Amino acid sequence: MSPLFRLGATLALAVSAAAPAFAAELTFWSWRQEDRAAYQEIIADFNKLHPDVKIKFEAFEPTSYNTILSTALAGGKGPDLIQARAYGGLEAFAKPGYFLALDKTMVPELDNFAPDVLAAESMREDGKVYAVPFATQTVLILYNKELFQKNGVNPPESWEDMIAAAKAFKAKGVMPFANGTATAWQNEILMGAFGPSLYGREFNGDLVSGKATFQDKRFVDALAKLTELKEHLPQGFTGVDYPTMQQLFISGRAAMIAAGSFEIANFRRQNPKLEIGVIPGPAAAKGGPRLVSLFVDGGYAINAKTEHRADAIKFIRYVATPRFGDLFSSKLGNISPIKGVKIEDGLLADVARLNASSSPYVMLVNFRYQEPTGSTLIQSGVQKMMAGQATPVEVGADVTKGIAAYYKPFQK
């Protein structure tokens, strides 16, 4: 063998050595297209654990993720990693077979979750875990503190208190709420900020077993508190839409805005001086109990038909850990439902307080699992009825009839 070809195997052996040798490469899907240098950082922590296992995060525009998912693992292809949607968007997957179902000898650190956490990630059918959970949103009152403290105003606690600050704010020159009908699932968040506090606790509770439907006075008298907000809403709000309406909270412009959680860390990103507090929906009288509405955003599965099964659990373990959930909360300004999770953030240990006063979102935790979705019913009948094209009563029989199509307990 001549020197010089001893000398290339030499250096080839020594590169060989340098570089990472990983086990396998496994690809990672999202729709969480403005979350990947976060989750740069959290593949680059989980590799501290396993540097064999190689992870490639991709992301896909939200509205199409779902069509482009569905058609990969239709034609037995897709990632190996998954972010999973929750409640019926987690069930279109799983009920095929997509996804791999977990248990806890697979990943044990599934005790780190609550059980209605869990089952958010779980199919209704075979009571069987197909995604760890990897957070918790609020849908509440989002407010401007300068704006407040500059005018004079205080956080309202009930309905009256609501309606006397948002024309404080008006005969101010200042407008009392960001607020458009335009975009339809922001009708959705319109009713989830101020539904519980104005119907109830009880009232989710009587809807799932039939005791009560959509038509119910609870309903029906919180629907017609929102078109009280009308004249509080921007001018010509039925045709503000979500973009809008957000520059107008995050440009200082509007006081307040029912929003979700979700919003926190875009806003602050957007104008990071904004003062922001968060507060429940108004009671419907003083001294009312007031509540927010909680969901489960959505989970991380694993393709039923991965080539790397062991590894890709080893990242499902992770990100089912304390120490994924606090650099989750601490990076992407969410609320990790992992127990033991610190939440160092000062407005979402605000939001995580209000989270022990709370309500399921209620048409995605419960009637979003075939169609017509309540969620499509009442995003629409809200839209209407802002409008003046629909009344309150009206809206609750619609929305009621579109659910008993398929809701045994409303067929009563």
Given for the second form:
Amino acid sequence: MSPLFRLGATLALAVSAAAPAFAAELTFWSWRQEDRAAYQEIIADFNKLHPDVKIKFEAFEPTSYNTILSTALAGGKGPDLIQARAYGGLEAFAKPGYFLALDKTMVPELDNFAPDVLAAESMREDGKVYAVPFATQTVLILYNKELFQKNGVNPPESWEDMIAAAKAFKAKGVMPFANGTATAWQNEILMGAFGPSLYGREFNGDLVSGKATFQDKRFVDALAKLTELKEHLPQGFTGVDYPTMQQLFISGRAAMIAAGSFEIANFRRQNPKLEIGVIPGPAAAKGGPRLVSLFVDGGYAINAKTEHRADAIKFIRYVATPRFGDLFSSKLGNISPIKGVKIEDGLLADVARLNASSSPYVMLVNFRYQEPTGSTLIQSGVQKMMAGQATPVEVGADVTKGIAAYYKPFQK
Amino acid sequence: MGAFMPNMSPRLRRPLWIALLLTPALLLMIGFVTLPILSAFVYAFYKWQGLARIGFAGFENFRLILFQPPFSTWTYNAFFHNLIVFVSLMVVQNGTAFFLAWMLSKGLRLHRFHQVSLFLPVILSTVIIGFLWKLFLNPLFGLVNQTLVAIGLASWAQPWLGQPSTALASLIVVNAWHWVGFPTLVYLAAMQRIPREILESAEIDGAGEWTRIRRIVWPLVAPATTIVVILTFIGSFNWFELPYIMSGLEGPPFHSTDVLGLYFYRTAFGTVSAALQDFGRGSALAVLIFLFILCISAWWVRILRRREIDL
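Switching conditions: you have the form predicted alone, so give me the form predicted in complex with its partner chain.
Let's see the whole complex now, leading with the same chain.
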């Protein structure tokens, strides 16, 4: 190493070490372009507590976000603060060591989260938390309150009620459901909304402990029930894609839609007059338990190679406080998992209440860590079944066989 | 230029000047085309965790995509669809193009107008075409089904993109509609180069239209056929934009419109809602697609060139 180079390196180090003193600017990457304004407000609120830490919010197109982010991180660069996914999507970044592991000495506010919520942002291997969760999402049924009232139909509680309601709507010329199966992931949503109430509370636990597979009678029966919906879906539903089904519900042409709670903010923005109600999937039998599917949406992480670690931690601690949670829930219309957050919006409060009786969104939570993912398998499986080209038994067997490639309990 | 190289002889100056002008373009080509291709070859032999290389994998990635279900099932399924796309486009798109070119070459009334309208879709971007046709084919409020209902053919109305029997065919038809102007133009140019006297004397000798096409036009446009076949082949096996926009990354319904381009993208970059990112398998797939296209194209160019002479 030449003396000149050494001098230069020392100088560079000195400059970078001194940098935080000159109000460093941290970059914060997200896939939520539409949330830019809300994040500006959130950052402004953070600056009331820490005026010296400047944060620049940059958003990217969701489908290429992973690619852009991982390219930057692999090159040893990337933002200081990162909006990250959960479960397998988190591990893909945490495992190569791109994210800083967080613990309670560094971020005491982690105590504000329930253990299963933190688990979604932890790596299974080391159990360490790598991101602060920002929202939970619920998969359930949204319904158009006005259409229900106008047609004298009550929100269904049992499967039988629901079929009767669907028939009543059809007789009045209203589409019962907006759902179509053309977009692959909407098939998983369909199963997520109806599945848990049909296969029950214990099924997920039995899968994880290895007692049950997807060939279990409970799961296959739930799939079979799903096919009964076919005649209540829009005409040509196999060709109805995601944007079309959204529009059918938003425009008030369809009375119900099996969907994620993440749709609510978007639906209301597009049609502010739409009065939305929420119900869990109907119970298999009258009076039976009704469950929604629940998952953690994602979290905020710190780049392991950031030059502004102390400042980044300040922000990460902030996003773990109820103060942030309140703001997040009210500005972004999503449910913050932070304990002590008050949800003012009536509809979101309803969703939060339903979350008390939930089952994990099964494929994302348990089987989206390795290929072929449970999601890939169930999506094309349900799509095929709804098109009448596979039986529930075949779908259960295919999914089990696919996952068995890497999941020991299924290899028997 | 004299100011930069005052003492150089003109004989040396010229090649140097050419090299200087070529360098920027060459560097761009190397940086953005050659290196990525070569790096994909290297990547294919590693095990990946997201974008981090975690170890040498040998031929494991190739084994997975070629011999390990369900990955191999997906590979062959997608490959088979590319093949269908190629064959169908050869018949539907290029066959139509040949006859359209023949009609246009006759210089009938309004042939200029038809020539322009045929070529018009070609200049539109695939994104626009795909989006428009996706709307046209919408089962509920799409133009196609509504037209069928309006003319009393309601039973023909289908969820075109939602059933395996029609989804791929719909995409092929849209692709043909989009691109038919290009081979038409290539054939038209070739046909216009055929000396009129040959066709006229054949006509005088009593050769019917079909004989003239088969015996004179077809052999004389052989170089155009070479170009059209090779370009269609490369286009069919690199098919991505249209199925991506009209059906989606998973090639729905249940992989019935899946092609190698979609499968590669899903594998290498993952999807938001199902597939995980795997650069190893993705690169292996890209390498195989690249080698396949390269070898077949090279082989075909040789065969087709020889055919041009034979004919």
